[in-house]
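To begin, one chain is listed below as C-alpha cells, in the form predicted alone.
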Amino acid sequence: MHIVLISTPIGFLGSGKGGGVELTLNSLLTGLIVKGHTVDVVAPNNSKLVEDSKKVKLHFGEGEEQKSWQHQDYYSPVSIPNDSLLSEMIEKAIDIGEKADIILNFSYDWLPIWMTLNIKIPIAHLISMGSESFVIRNLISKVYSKFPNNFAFHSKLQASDYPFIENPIVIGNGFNLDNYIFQDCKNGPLGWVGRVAPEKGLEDAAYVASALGEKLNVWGIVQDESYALKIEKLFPGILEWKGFLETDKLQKELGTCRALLNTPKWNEAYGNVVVEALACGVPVVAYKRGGPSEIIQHSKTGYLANPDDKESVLNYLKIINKIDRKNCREWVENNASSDIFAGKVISWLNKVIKEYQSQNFPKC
C-alpha cells in the first residue's frame, strides 16, 4: 500500500509541541515500513523522522502554525491563518495522494476533515483528542454520515465523546519496543511526563511528591510558562525540570523511576507516556480518566485512582513496589507494539478504501 501521512500543524516533528501525535506518527511509520508499505510524510519545515528508511519520503510545509484546539473555547469559530501551514501541507498531501492509495490525517482540525467530502482521494482521520471543538464535532458527524469508516480512535472512552458514531473503530496505539529498555529499579525517583500545561495536572503530582518529601522529575516541553512558575511557587524545591528529550534519552532516564504519575485534568485520548513507562518496566499510578484507564491493569501494572483524588494516588505510591515490573513490559509487548499497531491501521485503511470505492465507483 502507498500511504500519505499528514502530520500535526502544531509544531515540527521533533519539537515536542505536537505532543503524542509526534510519537504516534513515528511509531506507526516504523511498523508500516517493516510490513513493506510505501510512505510519504507531509510535515512542517525542520521536521525529522525517527525512521530513516529510504522508502520514507519527507515533504515539508511552511507557514503559520495552527492553534491547538484544547487551548481554545469549545465554541470558537474555525480560524485559518493567511499564510497557513496546514493549508500548504494538505495541498502537498493531495498532490502526492493522486498517485497513492490513501491519505492518513493526524491533524485534529477542520480543514482536512472538510476536504474528505471535496476530493476523490480517500482521507482517513486518526482522531487524537476527544471532542474539543463544537465545529469539528459537527463536521465529523456530517462526514461520518457518508463515510462511516473514515474515523478511528485511540480508546473507547475517547470515542464516546462522539456518541453519533456507532461501533467506533478503536485501534489503540503502538511503539517500537526496540527503543525501550526494561529496567528493574524499585528504589528510584518519581516521574511525570507530558506537555507542561494546565490540562495535564502537574500540580497534583507535585502535591503527592511534596507530601512524600521527595523530588519529582518532570520531562516535557513547557508550553505554559506562567503555569509552570505557579506550580514552582506552590511547591518550592519539589520539581526537577528535565526538559523535552527524544525517545532514546527519555526512556533511559524514565526507566530508573520507581513509578510514573499520570494526573491529567482532561480525558486523554490514549496516554502515550503511560505506555512508554510500562515499556521500561515502570508501573503507573494514574487517575481513572480517559485512555490510561483502559491501559493500566489495576494492581498488576499500576493503580487507578478516582479522578482528582490526590490522597489515593499518595496511598497507592506507598505500595507501588508490590507491582512486578515485568508485568508492565509484558503488557506492552502483547498489546502496543508498532507491529500490532500497524496491523490494526492497515486493516482499518483497507475498510476506508473499500467503502470509498463502493460509494464513488459503483460496479455496473
Ligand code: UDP
Contents of the next structure:
Amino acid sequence: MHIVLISTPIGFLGSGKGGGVELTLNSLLTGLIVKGHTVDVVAPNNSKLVEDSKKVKLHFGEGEEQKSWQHQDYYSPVSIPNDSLLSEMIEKAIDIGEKADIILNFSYDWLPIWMTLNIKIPIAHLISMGSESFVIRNLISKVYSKFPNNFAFHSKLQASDYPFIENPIVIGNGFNLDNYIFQDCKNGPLGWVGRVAPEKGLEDAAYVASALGEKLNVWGIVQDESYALKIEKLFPGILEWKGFLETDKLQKELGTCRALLNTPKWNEAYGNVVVEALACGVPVVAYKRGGPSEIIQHSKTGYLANPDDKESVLNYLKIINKIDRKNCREWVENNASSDIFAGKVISWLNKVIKEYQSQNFPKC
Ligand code: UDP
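Could I have the structure of this protein in the form predicted together with this ligand, to go alongside the form predicted alone above?
To see the whole picture, the full complex is given below, headed by that same chain.
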C-alpha cells in the first residue's frame, strides 16, 4: 500500500508539542515499513522521523501552527491563520495522495475532516482525542453519516465521547519494543510523564508523592508555565523537573521508577506514557478514565483508582511491589507492538479503500 500520512499541525515532529501523536506516527511508520508498505509523511518544517528508510519520504509544510483544541473553549469557532501550516500540509498531502492509495490524517482539526466530503481520494482519520471541540464533534458526526469507516479511535472510552458512532473502529496503539528495555527496579522513585498542562492532572500525582514524603520525577514538555508554577507552589520541593527527553533517554530513566502515576482530568484517548512505562516493566497506578482503564490490568500490571480519588492512588502505591514487573512488559509485547498496530491500521485502511472502490470513486 502507498499511504500519505498527515502529521499534527500543532508542532514539528520531535518538538513534544504534538503529544502522543508524534510517537504514534513514528511507531506506525516502523510497523508499516517492516510490512513492506511505502509511506509519504507530510509534517511541519524541522520535523524529524525516527525511521530512516527508502520507503519513507518526508515532506515539509510551512506556516503558522494551529492552536491545540484542548486549550480553547469547547464552543470556539474554527480558526485558520493566514499563512496556515495546516492548509499547506493538506494541499501537499492531496497532491501526493493523487498517486497514492490513501491519505491517513493524524491531525485533530476541522479542515482535513471536512476535506473528506470534497476530495475523491480516500482519506481516513485516526482521531487522537476525545471530544474537545463542539464544531469538530459535529463535523465528525456529519462526515461519519456518509463515510462511517473513515474514522478510527485509540480506545473504546475515547470513542464513547462521540455517541453517534455505532460500533467504533478501535485500533489501540503500538510501540517499537526494541526501543524500550525492561528493568527490574522495585525500589526506585515515583514517575510522572506527560505534557505539563491542566488536562493531565499533575497536581494529583504531586499530592500523592507529597503525602508519601517523596519526590516525583516529572518528564515532559511544560506547555503551560503558569500551571506548572501553581503546582510547584502548592507542593514545594516535591517536583523534580526532568525536562522533555527523546524516547531512548526517557525509557532509560523511566525504567528505574517503581511506579508511574497517571492522573488525567480529561477523557484520555489512549495514554502512550502508560504503555511506555509498562514496556520498561514499570507498573502504573492510574485513574479509571479513558484509555488507561483499557490498558492497565488491575492488580496484574498496575492499579486503577476511581477518577479523582487521590487517596486510592496513595493506597495502591503502598502495595505496588505486589505487581510482577514482567507482567507489564508481557502485556505490551502481546497487545501493543508496532507490528500489531500496523496490522490493525492496514486492515482498517483496506476497508476504507474497498468502500471507495465499491462507490466507484475513481482514483485521480
Ligand atoms: N514524551 C517524550 N519525552 C518526554 C515526555 C513525554 O517523548 O520527556 C512523549 C511520550 O513518549 C508520549 C507523549 O510524549 O508519546 C505523550 O503522549 P500521551 O499519549 O501520553 O499524551 P498526549 O500528550 O497525547 O495527551
